[in-house]
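Below, in structure tokens: the form predicted on its own, a single chain.
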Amino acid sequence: MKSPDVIIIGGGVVGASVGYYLAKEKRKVYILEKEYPTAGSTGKAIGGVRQQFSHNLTIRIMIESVKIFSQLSEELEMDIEWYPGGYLFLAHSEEMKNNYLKAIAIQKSFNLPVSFISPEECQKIVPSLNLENLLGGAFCPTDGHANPFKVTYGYLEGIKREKGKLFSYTEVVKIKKEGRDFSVWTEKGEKFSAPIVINCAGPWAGEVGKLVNLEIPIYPERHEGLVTEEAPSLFDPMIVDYRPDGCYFFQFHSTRHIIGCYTPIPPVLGPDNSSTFQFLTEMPRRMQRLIPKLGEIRILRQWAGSYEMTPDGNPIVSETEIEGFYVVAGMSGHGFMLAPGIGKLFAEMITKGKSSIPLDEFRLNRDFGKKEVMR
């Protein structure tokens, strides 16, 4: 019998962050990961970090996350490659421009340095940007990017320094509440026991919920990504084009590779991680439409992974009807950027009884009617 204070199911960046901030509060944390850390959604993330959202709570959490990202290399004693290059959301229609202006009004109420800038100002930030049909863009210079692998492994090393443990290739197959503790069995036949179990299983959070007869509305949705060869320095920010045939990409400050993806329409639901020739040909076309110079740069590789979607595109960070069983999942494509803020706030909720930023709006039993516009 292995008996920590907290069992976390899932070794991606969210589970690692939650575990790290709990371990800092002297909770003995065990993480049970069915494959290896970053094997799921985290390892497929491109690394963007932004505060430009339309939901008040998400904005507040992301402001906290960016504060953490900016100091995380020093705290984790590992260069996480944080670079505040900004995010530039392009508007090619009046509808999109108005959506951004509404979101900017909300973001400014939290003192974010975000503004809607002209096409010419966009081109000053991205000199090779194609201005055809461009009406302007929403730009926040304090957004940025970092390395998902280094952040995750940095957090995991921090957990180990606090006497916590990671169990890779340890899939949970049964959970049962016995008295005040949960008994957790793995496919290896091992048994763990703890008073607190946290479901951080990402796209598989719904399946883990079924082990305790909980309905958790999280489902996988396939997204593909690609990375180019190293290129001359072309631009700093993440460039986001929300047109139906748009895309988003940025250039790593540290390596100068360009990495990006797009959201397929219609969405590809289910645990399908297959890469497609359609994406391999379509993504470069979309990138080149925005920056024609990219036509000279070769693709190194492509991949596919799963977003962990909820009905409203917002996370679930919540206690459940089963005392001691929690859900921190459903990040809807924003898990890497949300992880530091949510991990820290959730640890406060567990250890202090409440978090410094209330997380009630992300409870499991909400009506999911308030959708995130800037998905």
Contents of the next structure:
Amino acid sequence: MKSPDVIIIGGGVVGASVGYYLAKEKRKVYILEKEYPTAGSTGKAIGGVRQQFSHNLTIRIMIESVKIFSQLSEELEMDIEWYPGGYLFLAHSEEMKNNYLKAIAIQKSFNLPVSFISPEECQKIVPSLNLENLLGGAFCPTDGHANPFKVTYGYLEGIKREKGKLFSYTEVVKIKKEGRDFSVWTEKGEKFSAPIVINCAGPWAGEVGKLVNLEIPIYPERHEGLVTEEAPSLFDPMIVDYRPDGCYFFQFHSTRHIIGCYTPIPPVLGPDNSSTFQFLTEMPRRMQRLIPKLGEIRILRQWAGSYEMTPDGNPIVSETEIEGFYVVAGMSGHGFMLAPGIGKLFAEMITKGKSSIPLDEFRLNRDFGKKEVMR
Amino acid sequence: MKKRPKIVCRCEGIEEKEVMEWIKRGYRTPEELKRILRIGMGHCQGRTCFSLLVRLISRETKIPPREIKLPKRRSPLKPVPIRILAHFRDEKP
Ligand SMILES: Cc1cc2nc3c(=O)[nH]c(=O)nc-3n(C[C@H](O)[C@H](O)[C@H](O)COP(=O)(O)OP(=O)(O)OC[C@H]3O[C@@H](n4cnc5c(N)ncnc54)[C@H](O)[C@@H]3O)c2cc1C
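Here we have the form predicted on its own; I need the corresponding form predicted in complex with its partner chain.
The next block holds the full complex; its first chain is the one shown before.
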């Protein structure tokens, strides 16, 4: 009989993290993944981790996440390539600068070592940065990056050590509550059952919701990324340029590849994840504009994936009207960095009835009207 | 004499021993092993190592090589400098 304590639908970084912290609390966890772990959005993430947000709860969770990231290699017995190289948000207009100054005031109230630095100081951190029109930048040295593949597989191996199981190439197609337990069927006709089912299906969370007649407002939005060959060490932080034709990129400390993406305007809605020539040419232009010296470095690969957007850009971490059915999804493009913190806090909710940082603001039946400024 | 390790992916320096370890943990497709170990993520983009990888998976799982799916190919097919790609956008139509 396939009857664990908890069934998690989705083997991305969020499902893996949620599963790991539940398994550590001695819950028997099964993860059902329709392809292989990281096949969804997680395998498309570039790996940035930051605490610089303007939303209090997100800042608190990210402080928790960074604490976890910094000792996760030891805990998981796997090098997750965590490196606190910082995040530098560039301001090219007064409006941008004021937005950052406001956010910094909030971030400082949580004791983050953030400051607004001059263009010259930016150039010290990022040598050969183009200073044209630059008014300075918001810098937090304790932000950083890690490897999404390593984090996900590290968590999954951790779940297996706690007697949990991963079922790859196992798509959930039907869910029915029968008495206290849910019966969960896969496309191969296998049946699992458990009293708790957690929807960690990322951009597909809405579709999984439909299997139990729940409306979950999560929509895929296409984002493209690219990676260069290994380059000499050039800079430490993630560089974020939020101009309409800006971009963000950083250099992996471990492998020295430069990796990055941008947010297209207008957004590209829908599940189509094809790569475009537009991005393959436009992204290099934007990178080279910020650091002209990048010109000779070669692009190795491009890809596309989904941000899993909610209407207000904040996650859904919630119980639902169906007792025992939970949603932890809709990380709105920040799921890699949020996963450790949210996984741990959600596991507290399940096992202790209450999390050390309350997550009520992320419940499913909230008013989705307000928006995160540092999207 | 010390036995030299067998290398599967030369660009990333991945040894057969590591690959076998992860296959034994239950990760049996080239897509998964690529992501865990960076096989085929280097300069040559898997031109030589993917066929070696398929043989190792086949040996361990007894799945015939032709039934093992190779990872998706990603453009550009050869590394191209940022300068050249950016140039496409500098030219005004
Ligand atoms: C280009 C790009 C760059 C990004 N960069 C960053 C970054 O720097 N930092 C950051 O924090 N975030 C980043 N993100 C966002 C991040 O990738 C996501 O927020 C995160 O991966 C979401 O994880 P997840 O586990 O919720 O979803 P996923 O990784 O998509 O996992 C969901 C899984 O569910 C499976 N599934 C779906 N339906 C079913 C079913 N019916 N049965 C079984 N399994 C099912 C899918 O196959 C999938 O593997 C980026 C995203 C993109 C596209």
